[in-house]
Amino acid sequence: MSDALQKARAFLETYLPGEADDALPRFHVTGGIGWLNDPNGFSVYRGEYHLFFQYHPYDTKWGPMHWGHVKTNDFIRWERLPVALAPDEPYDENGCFSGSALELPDGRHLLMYTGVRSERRDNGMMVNYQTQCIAIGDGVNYEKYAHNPVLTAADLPAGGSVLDFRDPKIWQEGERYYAVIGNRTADGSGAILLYESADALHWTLDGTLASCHNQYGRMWECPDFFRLDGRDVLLTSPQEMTAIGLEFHPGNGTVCLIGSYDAAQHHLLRENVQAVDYGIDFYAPQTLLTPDGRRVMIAWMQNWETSGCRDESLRFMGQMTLPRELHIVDGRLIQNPVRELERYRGTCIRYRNVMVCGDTTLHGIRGRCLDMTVEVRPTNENNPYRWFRMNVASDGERRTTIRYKPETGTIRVDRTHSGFPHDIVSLREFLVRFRHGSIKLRIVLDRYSLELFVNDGEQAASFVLYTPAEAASISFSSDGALFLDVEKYDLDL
């Protein structure tokens, strides 16, 4: 074990808070202490679900990337394991960047990641070269492959940039291994490259699975490619997005491309393109296939544009989303919380056919660790209400607001009044499928986060909350009369 890895493990043994610490989310993964970003190595190994993540344990700011490590049996309760990787070789001296994992036929666990090193160019400028590397272990301890890196500049297509060559996602089909990797092409835009191997160690380029052509952002990061409900799906996270209506926001985004894979050309034929998540805080999603056949996704619940603003009272920065089950319905991505969450539901408080016209609160409807479904419908379709609004994580002064306007078919989530004293992105608005004023909203709260699922998962939206955890009131209001159903569970963990 290298000195760098020993140092990181010893640091956590000394300073890591207990999992019952009230300053931590109850069931969303964090580093416990320090900085966390992209999920890595989301995989099934020896019957358990393992998750690694980009990690800088020594500060709540981004730094030299390690791989943190947790595992679970149910996606809700996570066991923290020792740090798996540290930047301790010449080829990854500047960080062990994002990657993936799988279980080998001989029972070992293989990690494939991007190693970053510095090199001075002929013009005197220092640049970061990115290569793909392997580590193999037993679920706790991992040894880096003696012949790393396994993919270098020599393995790129013509015009591909070794400065933007990262985030391998590996999987197995039959006796062959495949990996998709993000790259920047000669025109400055992103592409997803497809590689193939017989042993997961020696790789050849099959071709370009998908190209950006500067249409949806530029560099495409963190790809994931899989088959789902008879369609082929590519998830990727573009940088430098420009806004496209209310579907895509500017900055760092997430895109889902749905289509069919042309095996002869090694190319995805697009049929639909949509956002993966419509909130503020969601990036770099990664999926696994469970033994019972579910495709489950997790992502970094944070935003690069806002991650420089931190609550200095907290010792951690960054958390993961709740894992979500994926489906394709009518050519679109559907996502809902993993069904295992329902095992942790406590007593149900239920209201039916509550007429709302103005401001309303309901006895027992409050909390910051809950799973709640709210259904709204007009009392008269010929005279619909103008808007419905719900405030959560509220204490009278601070709040986060969810508003639905049936006339425009839009939902707006606003955390401007959450009490965070920084001018960061706080509002997101998106279109929902028109349903004559009826809408179903599922809200999952966990101390410092809000995840919203619209109309049984037709859309999802993720938000970090900066409101103090003691702010737990929930209220409803409307302009015009409507009927309201509420089903609320506190989550017992």
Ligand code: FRU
Given for the second form:
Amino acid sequence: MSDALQKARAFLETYLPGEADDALPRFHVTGGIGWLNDPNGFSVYRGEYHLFFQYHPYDTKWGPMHWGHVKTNDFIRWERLPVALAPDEPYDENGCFSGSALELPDGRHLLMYTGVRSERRDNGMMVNYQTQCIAIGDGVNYEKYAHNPVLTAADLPAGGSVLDFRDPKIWQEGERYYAVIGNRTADGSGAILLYESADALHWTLDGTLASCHNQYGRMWECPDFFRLDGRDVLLTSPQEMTAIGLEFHPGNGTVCLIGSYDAAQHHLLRENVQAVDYGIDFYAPQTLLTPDGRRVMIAWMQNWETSGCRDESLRFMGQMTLPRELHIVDGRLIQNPVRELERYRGTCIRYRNVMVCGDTTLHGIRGRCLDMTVEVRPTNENNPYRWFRMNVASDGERRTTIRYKPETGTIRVDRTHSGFPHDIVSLREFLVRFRHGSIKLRIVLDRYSLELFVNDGEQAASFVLYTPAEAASISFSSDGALFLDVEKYDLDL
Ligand code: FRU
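Got the form predicted alone; any chance of the form predicted in complex with this ligand too?
Every chain and every other molecule in the complex is listed next, the one we just looked at coming first.
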């Protein structure tokens, strides 16, 4: 084991807080201590789900990237494993960047990641050379492949930059292995390259699966490509997006390109492009296929733009989203929490047909670790309410507000008063399908986050909150009469 890996493992043995630590979310993955970003290597290995992540254990800021490691049987309760990779070879000495994993036919676990080596150019600028590397292990310990790197500048198409060549996502189809990798093209924007291999060690370029052409951001990071409900789906996280109406937002976002794959051209014929998550904190998702055939996605529940703003009293920075089951319905991506969450539903409190007009609180409807569904209907279609609002994670002074306006068909989430010590972006607004003033909102709270699923997963929106955990009140209000149903489960975790 290298010194760098040994040092990281020893550091965590000393400083990692117990998983029951009150300052940690109950079921959202964090690094426990230090900085976490992208999910990596989300895979099924020997019947368990493994998740690795971009990790800098020594600080709550990004630094030389290691791979942290956890595993689970149900996507909710995670077991922490020793750090899997450290930057300790000449080809990855400045970081083991994002990548993925799969189980080899011989029972070993293969990781493919981006090795980063920085160099100062003659003009004084630092540049990062990025190559693709492999490590193979047994689910706990991993050894880097002797012939790393396995993909270099020589494997790029004309004009592709070796300074932006990263985040391989690998999968197996029949006897062959495939990988999609993000790359910057000659026009300065991004592309997703497709590679193929017979043994997952020797790779050749098939072609360019999709190109950005300066539409939907610029550099495309963290691709994932899979078939779902008869369609071919490419997820990628663009940098430098500009907003288009309410569909995308500026900065780092994640888009879903839905279409059909042309195998002869190795090209995705795109038919529909949409944002994946309409909240503030969502990036770099990765999926796996469960043995029972579900496509499950997990993402970094954070945004690069605001990642410098943290609660200094917490020893961790960065969380994953709740894993979500994906479907394509009517050409759009649908996402809902993994069904395993329901196993942890404890005490239930239900209300039906509560008439709301003005401010309302309901006995027992409160909490910061819960799974709650709220349905709203107008009392009279000719005289609908104009807005419905709920405050969660509230103590009067602090609150996170979800507002629905049937007239404009928009939901707005406001976390201005959610405990942030800096003036960062706190508002998001997005369009939902018109349903005659009816709306269904599923809200999952886990101390420092809010995930919202609208109308059975037609939209999802994720937000980090830093409101102190004692702020647990929930209230409802509207400017006109409406009927409200609430079903709230505490989560026993
Ligand atoms: C995305 C990303 C990846 C890279 C990693 C580095 O969030 O920039 O492209 O591999 O983070 O930590």
